[in-house]
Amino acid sequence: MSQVELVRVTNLKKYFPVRTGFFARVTNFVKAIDGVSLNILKGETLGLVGESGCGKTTLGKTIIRLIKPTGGEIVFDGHNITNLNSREMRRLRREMQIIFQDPYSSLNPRMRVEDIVGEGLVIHGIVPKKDIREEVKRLLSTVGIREDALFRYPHEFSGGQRQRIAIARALAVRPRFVVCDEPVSALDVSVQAQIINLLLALQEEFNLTYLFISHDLRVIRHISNRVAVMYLGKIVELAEVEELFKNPLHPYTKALLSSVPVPDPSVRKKRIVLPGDIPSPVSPPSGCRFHTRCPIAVERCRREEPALRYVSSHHAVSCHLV
C-alpha cells in the first residue's frame, strides 16, 4: 500500500429534502451526511463501520458520484469531480465502480450473464466487440463462476454465485476505486469468506483501492488497513485496524467494539449498552451528535461539536473528553 492519495473528501454533505403538504413544498432535509472529510489511499481498504441509518451507504454512493452531493468537495486522483456534468462524469466511470449489498437486485434478471458482466465492455469501447466474449470468459473465471454460466439468468445462481458475477462486471471496465456497499452481508458465513478472500486476491491482483463499508466489526478487521467509525452523517473516530480495536477512544467506538462476539466461552467481556435510539437525521442533536446516549457526556458535548482531530499521528477521534 503506497502513502499516495487515489480520493479525499472534504465537509462533504448530502441532504435530502423532506416535502410535505398538497404542493409537496420542502419543510426539511435528511441530513445522511453533514461534514465528512477522510482521504483513501492507493491500494489500500478503508472500512467503514457504523449502525444502519448512519449514512454509510449515502456516503459510499456521493463519492463516486451516484448521488450529487449537497455540499463539500470530492477529489480524485487529484482532479475535482465534486461538479463534473453527467458526460464528464462517464469518462471516470471506469475508474470507480460499486459493488452492492444484494446481488439479486442489482442484476438485471431479465439479461444473461454475459450482457451484464459485457455491459461495461460495450459502453467503454474496452474490447473490440469480437473480443467481448473471451474477456467475458476471462472475467467469470478470474471471480471463479465456469463459463458455461454465460448464456444463464441471475435467478439460476445461489447467493455467493451472483455476488461474484457482480464482482465480475464490476471488474469489466477495469477500474483503481470499488466501493463493496456490505459485499457478504445477505450472503451465508461460509460463503462470506470466501468473497472476502476472493476481493483480498483481486486487489492484489489488480491493484485496487476498497472503500468497504460494512456493519460487521469482524469482517472490518479482517479486510480493512484503516477504519472510519461514523455516527449520524460523521466520521467519530478515523485510525489504523489494529490501533482502533485495541485502544479505542470515542464512547461510541468502544460501545460498538463490545458488541463483537468472542468465540472463546472461558472469556467474560463486559457489554456496553447505549440507552436509547440514534437520533433522526432531520434534526440531530445540537453539540456533539453522540451526547444523547453517550454515558460520559458533560455540559460542553450539549453545546459545543467537536472536531475530528488527530490525537496521535495515524489516529483521530471526534469527542472533547479524549
The other form holds:
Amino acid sequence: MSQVELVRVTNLKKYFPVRTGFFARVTNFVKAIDGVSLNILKGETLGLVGESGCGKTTLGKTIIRLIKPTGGEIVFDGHNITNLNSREMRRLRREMQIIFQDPYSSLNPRMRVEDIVGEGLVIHGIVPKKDIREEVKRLLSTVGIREDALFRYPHEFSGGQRQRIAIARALAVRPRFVVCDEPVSALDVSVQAQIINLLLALQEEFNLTYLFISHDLRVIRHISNRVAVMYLGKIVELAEVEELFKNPLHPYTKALLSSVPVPDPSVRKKRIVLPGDIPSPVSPPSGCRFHTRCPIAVERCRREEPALRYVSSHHAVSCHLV
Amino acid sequence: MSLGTYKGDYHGYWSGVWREFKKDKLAVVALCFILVLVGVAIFDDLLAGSNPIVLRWNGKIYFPAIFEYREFYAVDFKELAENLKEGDFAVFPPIRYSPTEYDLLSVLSPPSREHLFGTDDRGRDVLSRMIHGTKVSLSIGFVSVGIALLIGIFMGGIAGYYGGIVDFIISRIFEVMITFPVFFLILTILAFRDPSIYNIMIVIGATGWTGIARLVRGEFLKLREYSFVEAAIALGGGDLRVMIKHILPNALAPVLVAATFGVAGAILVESALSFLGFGVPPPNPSWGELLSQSQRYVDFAWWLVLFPGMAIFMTVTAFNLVGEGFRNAMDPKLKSR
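Give me the form predicted in complex with the partner chain now, not the form predicted alone.
Zooming out: every chain and molecule, the one shown earlier first.
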C-alpha cells in the first residue's frame, strides 16, 4: 500500500434542513456530518464505524458527491470536487462508485441484469456497443454470477447474488474508489463472508480503494487497513486497525469494542454499557458531543470541543483526557 | 422494499399483473367488451354505412366503404347496386345506413326490422349513428387521456424529481386547478372556441392532467430515494436518463390505473357536453347527442334514451371495472384475498 492520498476531506459538513409549519420554513438543521476531516490512501481500505444514525452513510455519499455538502472541501486525486456542477461531476462518476446496503432496493426491478450491469458502459462509452454483452458476461464471471443471468430480472436472485450483481455494476466503469455502504449488513452471515472475500479479491485485482462503512466491528477488523470511529457527525478516533483494536483511546471506542462478543465462554470481559441514547443531531450537546454519555467526562468536556489530534504517527483521537 | 418483493414468474412484472387480473372475471368481461368497442370504432365504416364494402363494377373491384373513388363521386350506391351488370356484385355493410343519411319519411320511427334501434328526429338510423358515435366517444376518451398523461407525467415528474422551488410552483398550479369546477371551465372554454372534436379532446385533456400529475409526483418523490436511482446517478446517468429509464417505468402502474378511470371520465364528460349541445358539432354522431334529442321526445321516443344511455353506461362501467381490476392486480397488499 502506498502513502499517496486518493481522497482528502477537510472540515466537511452536511446539514439537512428541517422544515415545519406554514410555507415549510426551515426551522432547524439535522447536522448529519459536522466538520469531518480525513484522508484515504490509494489502495487502502478505510473502515468507518459508528452506531446507526451517526452519519456514516451520509459521509460516504457526500464524499462521492451523491449528496451536496453544506461546507468543507473534498479533494479527489488532487482535484477539488466540492463545487463541480452536475455535468462536470457526471464525467468524474466513473472514478468513484458505491455499493449499497440493501440489495433488494439497489437494483431496478424493471431492468434485466444485462442492462443493469451494462448501464455504466453505455453512459461512459467504455466499450464499443457491440462488445457490451461480452463485457457484461466477463464482469458477471468476475463476481461469480453465471452468464445465463444476463436476461433475468433482479427478483429472480437471492440477496447475495443481487449484491454480486450490484458489485459488477459498480466495477463496470472501472472505478478507482468504491464506497461500500454496509454491503453485507443485509445478508446472512454465511453469505457475508463470501461477499467480503470477493471485495478483498477485487481490491487486489483492480487496485481499488475502499471506504468501508459498517457497524460490525468484526467485519471492519477483517477488511480495513485503518479505521475511523464516528459519533454524532464527527470522527472521534482514527487509527491503524490493529492499533485501534488493541489500544483504543477514546472512551466511545472503548465502549464500542467492549460490545464485540468473544467466541470463548471462559473469557470474562468487562462490558462498558453507555447510559442513555445517542443525542439528537438537530441539537448536539455542547463541548464534546460524547460528554452526556461519557463515563469519564469532566467539566471541561461540557464547555470545550476537543479537536482530532494525533497522539502517535498513526493514531488520532479527539478527547481532552487522552 | 415493496418494489423488489413481488414473486413473479420468469417474465417480470406485467405477466404477474396479468395473472392476477385474470382472476377477476368481471374485469375480464369488461376488458373484452372494451376490445369489442374498439373493434367497432375501428371498423365502423364496414359495420354501418351506405357504401358497399366490396363492389365489382364493370369488371373492376372497388372498396367504396374504405377508399374514395373519383368515379363514384356523389353516386347513390343503392341505385347502383340495383342496376349491376352480369358478373358484378356489391357487398353492403350489415347496417345499410350511413350515420348522416336523412330519411324524412321515417322520422322518429321506433325499432323495427328496417331500423333495429329506430330512427332519430331527422330519420337517421340510430344504430348506425351509435356505431359511428363509438369512434367519436372512444377517440375522445383515449386522446384526451393521452394528452392528460403527457402533461401530467411531465409536470408531476419534474415536480417530484427536482423538488424544492420547482415542486412548490407546480404543486400550487395543480392545487389551484383542482379547485376549479372542471366541467364549467370546459363549458366556458368551448363557448368561446368552436366545439370541434379536436378542441374537445384538447380541453378535456388540458383540464384532466392534475390528478395524474399528483400521482406521478408522489411516485417520483418516493422512487427518487430508492438506492437503484442513486446508483444510476452514481454511474453518471443524466437527469433525463434517470427519470425515463429508472423512475418512470416503476411509477407507471398506478398511473395506468388512473388513466383507465380517466378514459371513463372523459367519455362521460363528452356525452354530457353533447347532451347540453356543446359537444361534437352536427352532423357528427355522438352518444350524448342522440341522448339530447330524447329530451324533446322522451314521452314516446324511448329508443333514443335506452340505446345511447345503455352504451354510455356500459362503456363507462367497463372502463371503471378494468381500472379496478388492474388496481387490485397491481396492489400487493390486496393480492392475498
